[in-house]
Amino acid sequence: MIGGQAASAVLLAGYDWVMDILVAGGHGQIALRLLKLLAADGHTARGLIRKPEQAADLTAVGAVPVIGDLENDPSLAPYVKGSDAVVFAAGAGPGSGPARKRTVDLGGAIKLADAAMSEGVTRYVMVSSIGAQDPSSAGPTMQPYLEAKAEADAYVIGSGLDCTIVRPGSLTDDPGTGLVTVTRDLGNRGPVPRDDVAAVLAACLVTPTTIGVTFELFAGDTPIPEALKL
């Protein structure tokens, strides 16, 4: 069991409803792991992904693949149709010059949300980075992945969708606890479990009170119901 399942499920314990979710960058480390909470609490839980050869690993997780393109296809129209919500997990990597961050990290990201405008699905949480509030003071190799984040982030808040910016702090994999800190002063720096980051995205799709809301997320000792509460 992914660490945070149990915390996943006690947050959704008493919804009734279902949804489709479409998670684009859906092969990776926080996708797969929010990906197997939200098939495991019965939703629809598709992932987007380039190669077919990822297929395997989100069916061994209750997901449903869905092979396309999100950097090259020129719209994501037809891989958000049906859905209820949308989330942006997907990422150029640490490997990726400022090019791909500009056309995965930001134009993915606008892409996702121009789609979901255009199929009339208004939920959409992002997965975005602790600095992306002030990208010019990171140093030359974060510098232009913060600007994609910053953009992406300016560009679905404007957009009207109904949208939550999640801002994790360092990725770790250490298990999940199910207890976070959740700020919304921006500048913090701290570390956080993909575990828990993952279950933290899971609980903002059924709450509420998260909509219209940028927060940075770490590693604490606030249970994550307790830690929405914003």
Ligand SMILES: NC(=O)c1ccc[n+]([C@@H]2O[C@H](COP(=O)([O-])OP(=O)(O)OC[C@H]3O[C@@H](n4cnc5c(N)ncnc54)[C@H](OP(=O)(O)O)[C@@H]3O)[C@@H](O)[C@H]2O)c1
Contents of the next structure:
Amino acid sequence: MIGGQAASAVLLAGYDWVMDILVAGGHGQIALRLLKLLAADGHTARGLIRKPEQAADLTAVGAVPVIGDLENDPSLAPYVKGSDAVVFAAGAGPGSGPARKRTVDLGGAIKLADAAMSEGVTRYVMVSSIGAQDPSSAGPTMQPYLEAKAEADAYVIGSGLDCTIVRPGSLTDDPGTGLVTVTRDLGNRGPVPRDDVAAVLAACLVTPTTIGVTFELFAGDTPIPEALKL
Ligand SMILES: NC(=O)c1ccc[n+]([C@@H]2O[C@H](COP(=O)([O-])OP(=O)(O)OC[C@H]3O[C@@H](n4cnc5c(N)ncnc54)[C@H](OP(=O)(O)O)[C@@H]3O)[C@@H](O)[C@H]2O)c1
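Let me have the form predicted in complex with the ligand next, following on from the form predicted alone.
Now the complete complex, all chains and molecules, led by this one.
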């Protein structure tokens, strides 16, 4: 179940601007939660998906489906055009091999950054991962994934875009609590509900002090607005 709408209304109380936000990987489990929160808060929430049959799921949460392929489209500029912010929430997934970590987790993130720069969109929020600070310490299965995430993060940070790099712990489908641990000290481990990751992403988009920050995210005890006072 996609939850967190009430939590978002609380989270975003006091923020009063609306944006057009493109979420790459728009049918992902975090992305659908995020799109629902953004739409409920009055933003134009657009989700980039490569499979037209997924469009109805986006419409059902109040989002606008945009058909495009992170790997096969030469540029994402036509989809990014007109946005105020972009979020990279796509991923090749655990069933994929190293090649798709390069084309999706790295290549897609770079393509999104390049499109943002070419369209004058300055805000980029990245769904990264714990472990990306030291891919070499991971096992052989995780290493290609974490290398791709680390390179993608470095590219976005080096691009000069107003970026926030969010590195969640192990994702769960537990209901969100709105309570998290956020830390700039990298190298920790722990679970975090996808509901809360989505709520943190939504909050980052309206919290300019998260620009230029890389942080890890876990389930915790601190209300999200407080946790994002970085
Ligand atoms: N699992 C963990 O514990 C964990 C921990 C930390 C961070 N993360 C990161 O968090 C991300 C989001 O998690 P999640 O659970 O929401 O992932 P998810 O449900 O697997 O969503 C990933 C989305 O990316 C899309 N995608 C893949 N290739 C694409 C392409 N070429 N063009 C457009 N879209 C494409 C997929 O769409 P299709 O249906 O078309 O394939 C899917 O909807 C993960 O990808 C991972 O990088 C995961």
